Every structure is written in C-alpha cells, then in structure tokens.
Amino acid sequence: MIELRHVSKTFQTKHDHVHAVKDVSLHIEKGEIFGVIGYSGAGKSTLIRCINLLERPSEGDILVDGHNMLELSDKDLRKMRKKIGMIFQHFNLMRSRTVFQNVAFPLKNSGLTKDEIQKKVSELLSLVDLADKKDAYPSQLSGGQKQRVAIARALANDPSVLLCDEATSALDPQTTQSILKLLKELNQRLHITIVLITHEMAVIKEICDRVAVMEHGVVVESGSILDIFAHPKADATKKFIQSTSAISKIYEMVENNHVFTQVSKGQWLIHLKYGAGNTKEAMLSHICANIGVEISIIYGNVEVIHDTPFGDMVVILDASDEKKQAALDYLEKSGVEVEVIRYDCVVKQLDAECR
C-alpha cells in the first residue's frame, strides 16, 4: 500500500541544514498497522508527513497504492490526499463548530446531497461511539472524545490509509487504551492501512503488526513486533523495549549493589528470557527436582503480544558449580536465553572472593 524509496528531508535554517530524515526505505502492506517509533527529534513525524506530502521530501520517492505522490498534478494530489486520512496529537478540531459540523467538513464540495452527508456523518459518529454528541462543541468533550471526533473526520472520505501522528500522546493511559482498541477495530472492520507514529513502545506493542525504529533521522531497525521484541538488535530498540519492562530496574540495582540483588558464595544471579515455545513448561521445577539446584525467584513477568507469550525472570541459583552449569545447559537446550548477571559474591561485599 505504501512504499518509501530512499526518502530524505532536509530543512534549511538560518545558519545550518537540518537533516530530519535520511535515506529511509520502507514497505507497508495493505491492511496492516505499521508503527514508527523514536524519541523526540528522531524524524518520525516528518517522515509520516512526507507520505501525504504535507512535507515534500528533498530526495526519494513515495508511492501510495501504486501512485508516485511526487509525480501527481495538483488536482490528482488533492484526490489522493482524500484517500489518506490523518489524525494528530492535539486533535485539530474547529472549536466554533459542533461535532457534526467538524466531521462533515471534509465532505464539503464532495458532490453528496445534504441528506447523504447527514447519513454519512451519523454513521461515522456511531462508528466511533459518539452519536449522542453530534450537537456538542469540542470544549464540551473529553480528550478521548475529541480524538474520536478527529478519527471520524479522518474517515469521512473513506480513506484507504490512516496516518496517526502521536494520536494518543495527549491522552491518559485508560483513554489511550480505548483509542487503540478503536483503531484496531477500524483496521479489522474497514481493512484500512494504519501508520502510527509514537514514542511509546507500549502503544506499538498493543496494536502494531510491524514497526520501524528511528534514531537521528535514520531507520535503525525494522521488522515484525514478535521479532523486534524477541531479538532486538539496535541499542535504541533495546531501550524502548526496556521501557515497557521492569527488567531494566534489576540491572540498575545490580550496578548499585542493592541488597536485593546480592548473592552469597556459591550462588548465581541469572536472567532468563522465555520465548513463545517454553513459557508454559515447568523448567524450574525440573531443575529443582532432577538437578538438585535451589532456586529463589527475584523477578518474573510474562506478557502476551499478538497471542504469543514472552517472559523474563530473574532468579538466584544455589548449588555446586557443576549443578548450576547443568541447570544452565538444560535451560539453553530448552530454548531459554540465559545471562549470568552476578555470581559467587559475598553478601554486601565485592572483594577477591568474587570471580
């Protein structure tokens, strides 16, 4: 549905050039929810605005549904833009118009009759669960309701693509969940392709099929959500994933020699990373019963992404070195990623007895 070929965008400032997007190439399939994540200044908002040419790229090509956006006439570009809906972080509603009038605005000069517009807008408001708010003004709505109005307005011309530029950043967590649920339902019901820009990995994890990670204007990593979460490669990706898990806190506590993570002579502190195929297996019970290793669980978490479970666990193993190594060998053969964080240290003292 969308193809970006070596897209770059450079802004001219008074004293310098700012390279907001650098040689980005992406394929976005029809009907998928594609996420672009990055910290502030990564270039993600500039990139999404290049798709509908709100920002014209300095270099490269942008194809939407087979049409090269940069080669269209002004008239054809206006027609294409009608098929690319867009919603924003701060809603961009017209405060002096009612909910009904805001949603109806894109249908001006559409050729539809007044009755047809009335029917269309009513259907859209029902779709976003705001039929009872049609005569309200934006100032009378909550943030989540305003975003629902913006979504209904973006759908007025039956677009095949919906661009979401930080669409949930101004919302509280509960409202964010309701908007993400709505977007997912619209994607499934209307088969609309969604491109979602965010700086929150929790948003990506919730609804996206694939994701591109941006840093300093460059896509440093891209792939399916499952692959990215299971095997992140770029440092920026790892940081985003850690932001959705408490596991990074454990490493911080280790660095600070917190009593919670200290181990006695003969003990190992290890991090176990479970995949889809082994979260339900009783591997720790097997280690205790058959290898003779005592296990203390320090931290554990299992979550489900796209119906696939992933998990992290931090435990202390206590046994002879031979038995502990046998336990690690068993875990690795079972498909668990194992990292020894700390081993063989005297409690509250890091000295020569530490290996």
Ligand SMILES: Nc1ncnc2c1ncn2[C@@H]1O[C@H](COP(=O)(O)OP(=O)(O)OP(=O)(O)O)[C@@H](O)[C@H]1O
The other form holds:
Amino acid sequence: MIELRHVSKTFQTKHDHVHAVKDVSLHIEKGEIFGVIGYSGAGKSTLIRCINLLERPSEGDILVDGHNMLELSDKDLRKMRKKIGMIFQHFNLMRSRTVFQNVAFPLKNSGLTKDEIQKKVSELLSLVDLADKKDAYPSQLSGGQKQRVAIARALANDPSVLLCDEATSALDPQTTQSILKLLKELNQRLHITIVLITHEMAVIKEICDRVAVMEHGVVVESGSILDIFAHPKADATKKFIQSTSAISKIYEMVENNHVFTQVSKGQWLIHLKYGAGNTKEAMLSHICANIGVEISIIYGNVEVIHDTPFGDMVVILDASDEKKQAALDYLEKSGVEVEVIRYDCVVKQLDAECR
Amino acid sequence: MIAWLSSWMPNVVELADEFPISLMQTLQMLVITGVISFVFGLLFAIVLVVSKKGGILENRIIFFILDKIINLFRSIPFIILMALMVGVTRMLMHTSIGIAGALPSLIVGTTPFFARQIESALAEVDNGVIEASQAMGLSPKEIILHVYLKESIPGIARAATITLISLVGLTAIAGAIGAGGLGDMAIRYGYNRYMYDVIYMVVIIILLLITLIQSIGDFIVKRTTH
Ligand SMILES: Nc1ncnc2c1ncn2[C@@H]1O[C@H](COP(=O)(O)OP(=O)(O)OP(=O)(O)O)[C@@H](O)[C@H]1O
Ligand SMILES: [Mg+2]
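Please could you give me the other form, the form predicted together with the named molecule, since above is the form predicted on its own?
Every chain and every other molecule in the complex is listed next, the one we just looked at coming first.
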C-alpha cells in the first residue's frame, strides 16, 4: 500500500544541515494501522509529511498504491493527495467556514452536484457523530469535536489512506480515547489504511497493528505490536514501553527492601511477564485452586492488546517448594515468562547480603 | 437657525454651496484611489505571501524585487512623491492639477501601504490551514481564492479601513496643491484668508467621514469574524 524506500530528508538551515530523516525504509500494508513513535525531534512529522509530499524527500522513493509519488506531475500529485487524507495535531480547520462548509470544502470541483455534496457531508458528519453541529463554526467546538470535523473532512474524497500527525496530542486522555476508537472503527468499516504518529506508547498500544520506533531520524526498530512489546530490542523502544508500565518502580522497591516486597520463609516473590504467547486461561485461579498455592498480588498491570493479555504482574507465592515449582512450570508452559525476584528472604541478585 | 449660524460661522454660510462640491471631490478621490489601490494592493500582497520563503509558490527573486519596490515607495513622504510624480502625471492624465492630477500620486502613495496591510492580514492565516489544503490536493490558485482570501476577509476589511482613513489624510494634502476637495477648501479659505470657521467645518465633515468609514469597517469585521 505505502512503501518508503531509503527515504532521507535533509533540511538546509543557515548554518548547517539537519538530517531529519535518514535512510528509512518501511512497508505499510493495506488496511493496517501503522504507528510511528519517537521523541520530539525524532523526525516523525517529516517522515509522515514525505508520504503525501508535503515535504519532498532529499533521497529515496515513495510508493502509494503502486504510484511513485516523486514521478507524478503536479496535477496527478494533487489527484493522488485527494486519496490520502490527513489530520493534524492542531486540527487546521478554516475559521471562516461552518462545520458543514469545512467538510464540503474538499469536494469542490469533485463533480458532485449540490444535493450529492449535501448528502455526502451529512453522512460524514453522522459517521463522526457530529450531525447536530453542522452549522457551528470551529470556534464554537471543543478540541475533540474539531478533530472529528477534521476527520470527516479528511474522509470526504473517500481516501484509501489516512495520515495522522499527532492527532490526539492536543486532547485530554478521555477525548483521546474516543478519537482513537473512532479511528479504529473507520479502519474496520472503511478498510482505510492509517498511518499514525505519536510520542505516546499508550496510543500505539491502543490501536496500532504494527509500529516503527524512530530516534534521531532513523527507524531503530519495527514490527508487530506484540513482538515489540514482548521483545523490545532497541533502547528507545524499551524506554517507551517502560513509560507505560510501573514495573521498574517495583524493582526499585525490591532493591530498597521495601516492606511490600519482603517475603518470609516459604514465600517466593515472582514477576510474571504476559504477552509472549497464548495466555488466555485464568491461570492464577488455576494455580490457587488446582495446585494449591496461595497468591498475593503486589502489583499488576495487565491489559489486552489484540486479544492477548499483555503486561506485568508481581505476586508472592506461598506453598511448599514443590507446589511453587509446579506453579512456575505451569505458568511457563502457558506462555508466561516468569522471573523469581526473591525466595525466602533471599534476593536473587543480593544473595550474599541476606545470608 | 440661519441667523444663529451666520453669527457664529459667517464664512461657512456664505460658502455653503462650496462644501458639497468639495465633499464630492474628496469622495471621488477616496473612491477611485481606494478601488484602484485595493486591487493592486491585493495583487501585490498575494504575490508577496505566496512567493515568500515557505510560501506555496516560493520564488525568491520575485519576492525580493516586489518587497524592495514596496519599501521604496512607502519610504517617500507623500508631498515629495507628488512633486516627484509631476512628469508622470502630466504624461498619463495630461494635467497635473485637479482630481485627475492628484490621482496618480494618490494611487502610487496608497498602494504600497495597502499591500503591506493586506499582506499582514493574509499572513495571519494559519500555516497549518494552508498545509491542510495542500494535503487535500488543492491547487495554488484554489488555495489563494478559497483559503487565503476567504479566511482573511476580516483582516482585509480591517486593512481597508485603516488605509481609507489614512487616504483621507492624503487627499487633504493633495488638496493643498490644487486637487480640490475639503483639504483645498481648508487651505484656501481657512489658512490663506483666516476664515477659521471654514477650517472647523472641514474638520467636522472629515471627522464624520472617518467615523463613517470606521463604523462600516467595524461592521464588516464583526459580521465576518467567527
Ligand atoms: N522546515 C524545516 N527546516 C529545518 N529543520 C527542520 C524543518 N522541519 C523539521 N526540521 C528539523 O527536523 C528534525 C525533525 O523534526 P520533526 O518535526 O520531523 O520531528 P518530530 O519527530 O515530528 O517532533 P515532534 O514530536 O516535536 O513533532 C528536527 O530537528 C527539526 O528541527
Ligand atoms: Mg511532529
């Protein structure tokens, strides 16, 4: 659907060159939601703007739907852009036009009659749940509503791709959720390919199928969400994942021998990492009921990404050694990665100290 | 009423017939100059905005030249501009006096000011909106007509108000060197023949004129701002 081949973009400033994007190659499949995550200045916006040539790459090729964007004439490029919708962090609606007029705007010269435009815009506005605001001006709308108008506008020409440049970064968490939900729905209903850039891992986790992690203009890692979350390789990726979890705090508490993390004789403190495999059963209750191990949960942050539980849990197991071992075996067999942090009063890494 | 007026403003009553004529002359200069310099000012402003660095039709050479020409003409004081333009005016209008003689200088004096005012109105259009329009596949022409101009109607109305008000001042200066109009009256009778009441009357009329322009401008701005 979208293919970037060795794309680089260098900005010439007065004093030096800024290599905003360096040799990025990506393949984005039809119908998927592809995320690009990176810290500020990583080159995400530059990269996404290269797709519709708002920014012309210095090197490389960009193919959308089989068309080499860089070889198109101005006229063909404009035609192509009508099939690539785009939404922005700051919505970029026209203040002088009503909601209806904003959404109808891209349909100028589309050959549709007035009635057809009327019908199309009404459909789009109901799609984004804003039918009642059609005569309002953007200044009378909330941020979330403005973004919905922008989405309706971006969809006016039935694009096959929707580019989202930090589309939720100016919104509060709840509104962010509702916009993400809308994007997901559009993806499923219209089979539209979505490229989304963000600096929040939570956004990626919420709706993306695959993700590319960018740092200093380079894609350091890319893959399916589950792979990236389960086996992050690049440091930047690990940092982003950590930002969505508090597990590092638990390890800090262990090191400081916090009272929550102390275990008495016969107890093990273990860290369960969900996400690697098929972990659909209610495992902890199985351990409790069938193996007979007492479990107390110290920390848990497990959520469902693509129907797979993902995250961390820290629990204390209390039973005979055999039973605890059986529980561990069972967990590992079910696809949960297990790490024993402490057993008895012994912290694994700090063996000597405890004795 | 007449008796009362003639005791306070004897010359005004005596010259009562001349006031409407002068007012018409001033209005003529205002309207003709206003319309022509609006058209050119708008054109230059658009060229400046689209050709500047990062503009939708970036062109350094065109921007540089137009920018410098506008600065040059803006820096010439109007009274000197009129003297400077005498030759050109004679060639164009076959006279250098009266309204016809004043128009070329008024237009050349007003257009650069108008262009700058409209340029800043157009520059206020959010870059993001322009970008969104490009992403929608609009052509530069469509962006100019349907985005830049449409979005900055309130700003352009504001620019026109300010420019017309300062143009009233210029017509008065032009009047002083023989263009006719209210300025001419104030100088001829008031200044040269010590008829101060004529000056007061002219001031009152100009004040009303400016108030009217400002009110119309404010009204348009209010109606077009959302
Ligand atoms: N037009 C430009 N001229 C010069 N440098 C630019 C230009 N646009 C971007 N850059 C530089 O390119 C680099 C990448 O910028 P970009 O906007 O792509 O980052 P980003 O990942 O989108 O960051 P953010 O999360 O803050 O939006 C930055 O160092 C930026 O300063
Ligand atoms: Mg950005």
